Amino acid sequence: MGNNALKTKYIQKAKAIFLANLMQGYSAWKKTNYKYIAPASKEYIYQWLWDSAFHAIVLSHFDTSWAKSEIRNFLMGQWPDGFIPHVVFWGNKKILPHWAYIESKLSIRPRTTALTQPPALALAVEVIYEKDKDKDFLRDVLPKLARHHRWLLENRDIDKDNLISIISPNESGMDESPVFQFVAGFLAQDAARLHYYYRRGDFLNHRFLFNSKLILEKDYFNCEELVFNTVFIQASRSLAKLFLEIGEISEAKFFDGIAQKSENSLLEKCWDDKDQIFYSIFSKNEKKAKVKTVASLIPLFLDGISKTQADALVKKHLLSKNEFWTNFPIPSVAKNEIYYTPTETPFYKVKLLWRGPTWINTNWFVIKGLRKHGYDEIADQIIEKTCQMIEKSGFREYYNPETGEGYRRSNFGWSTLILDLL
């Protein structure tokens, strides 16, 4: 099947998802009308930050002002001080799952979560753009986008190393990763155990109230992780162009500055010599994470990258069948790593995430990349191996990086945006 004829057939399906996930009702709290579209139609039915950039960016290729309302939508939860929170909890459930008020401010029923996420919302606003030259909608969201990158150079980045710090793993949007067991200080594979350093931080941001300077300077959870500050250089770049489509020269300027300021801080401070690959770092003693996951491949999104790094990441890394070359990359663990687990990962009847199957949002953020570089060919056989995934399994969750197995929630969300890559 051709790329035009599968395009066509995934946009149907992609109608469809959207469809059967739509969430729509309304809020007492807000005093309006709510739709967007939920990750899945079951467990996961509020809406998340990155999920909704990733929905909004296949909404562009059919429907723009769908597109926009989905954008439109989440950014109602942002709280007054500029703070996007990392889900919204619209309907009106007296009784939200458990995680809800662990990761909110003590509420009995919160609205919001107290955490954010990869702040990728400006990535879905360009490619938006770029369809159908809305300046209105520019005029609209930008100045709300702006403020939260504000807040979180205010707020996460203490020592000013134009670095944006998490102070949860459910920040980074890969929740379970093993990046942050080094930064919680839990190295061994005993999940019980495991979970519990995972949550001891959110327990302690809940007692220290999610200040997010005071939990970074007692320094129990401190990251500044790669997808995420990958996500907020690409992001300010993108505001840089927006605001200056719309006469904002100021505004352009500052987000043009601070997207250069932190990529060079990014490429050097999270670039290890020795093994030729990114690493996330955490503490005020900024250690690295020497763990490889998807997350070290991610830079590769980012516009300034050198070509030895990039050599390094693709060569060395990516098409190393003993790290990432799966015969359906791009695991989220590399193969050689302690960590590694292809299949799902059992913790009781909780599956721990991200520690090894292959997720269709992070290939996004790598294929691109391979674009932005030259990578074509790579970049095309990724997109290949994907569909065949797609074709073997339905828009899942997450895969089998061995056999192409689709696990956990079918249709899937964001699994839509290979539509983006074809």
Ligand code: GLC
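For clarity, a rigid core is taken as the largest C-alpha set superposing within 1.5 Å between two forms. Residue numbers count along the first chain shown, from 1. What you see is a predicted model, and the numbers here were worked out from it, not measured in a lab. What changes on going to the form predicted together with the ligand:
Positional change of L75 between these two forms stays under 2 Å at the C-alpha, relative to the superposed core. The rigid-core alignment places the CA of H98 2 Å or more apart between these two forms.
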Given for the second form:
Amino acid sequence: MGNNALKTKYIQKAKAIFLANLMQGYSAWKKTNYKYIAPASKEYIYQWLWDSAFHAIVLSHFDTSWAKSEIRNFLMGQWPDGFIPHVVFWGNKKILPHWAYIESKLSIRPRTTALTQPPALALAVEVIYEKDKDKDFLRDVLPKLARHHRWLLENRDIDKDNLISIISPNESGMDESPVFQFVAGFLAQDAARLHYYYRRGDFLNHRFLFNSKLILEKDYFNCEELVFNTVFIQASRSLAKLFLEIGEISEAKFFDGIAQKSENSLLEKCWDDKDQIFYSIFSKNEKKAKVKTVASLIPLFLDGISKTQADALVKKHLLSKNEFWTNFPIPSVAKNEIYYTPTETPFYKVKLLWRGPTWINTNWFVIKGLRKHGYDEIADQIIEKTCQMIEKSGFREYYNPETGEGYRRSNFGWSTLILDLL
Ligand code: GLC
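The structure above corresponds to the form predicted alone; please give the structure of the form predicted together with the ligand next.
After this comes the whole thing, all chains and molecules, with the earlier chain placed first.
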């Protein structure tokens, strides 16, 4: 099947998935109607920050007004101080299942978490704007997104290097990634201890009422993480470009400057000369979390990565059969890491996420980066293998990087991102 025919087929499928996962009603808390696409129909019934951005990117291919409403709906959950939380628990019923209940109870405001996620909304706004040039939409959403970026700079950058710190693994969007075991300071495959450590962090954050500066000062979890910062930098660039479109020159200059400074810091501080790869850095001493995961490749998405760095990422790591070049790339953890688990990682009744399987949203970042920096052939190969995986297993949450078998939720929203790559 040619790319156009595939794209038409996937558009139909995306429409069906989005309709199946569509949530709408009246929110007594916000005194307004809400309408959004949940990541999946069962359990994942709330609205997540970066999932919404990915859904909006897909929607922009067939319905820009629906794409805009997905973004606008999420922004109704923004806090008065500008902070954008990672989950908005729409609806009026008791928040369930148990993990959602706990996350909501730990928060300091009703019906949202007090954590955030990679700030991908501005990336989606840029994609939508390219399609329909709606300046009123920009005038509505840009100031809100700008406030969130400023909040991050003000509250999450205590060492003033323009890299944003996350205060919980969940804020990376890659919850149980082994990167955070380095931050935790234990390197074993001990899931019970991992969970204990995570819950301890949650309770401490709650005890300090999510006062980010205080939490970072205490230094029990302080990670200048690669995915979060790569998204922050490119999203700041999107803000700069879009502010220019509506004639807001000083805002455009401000965000351009931020993107540049943050990018310089990331490219310098997170690069490991010996291993020729990027690592997240953690604690006030800025130690490197030396475990190779797909996050180490995501700086390819940066406009300003050097040719030498990009070449090293692609040739030494992405294309290495010992690391990321599996039958169905890109595994979330490199094959030669002790944590690499291509299958599901069950832990009692919960599954540990991001321990080896391939996810389509991280493929999206790397593929866009490959295109940006002239590695078209490799981008094409990953797209082809991603399509094969989907043909074999459907739109699943994640996939076995060796067999292409699909795991966990079915009809998973952001897996339809493939159609933005065709
Ligand atoms: C999982 C993922 C996170 C995603 C959420 C909703 O927690 O790790 O990135 O946003 O599910 O799909």
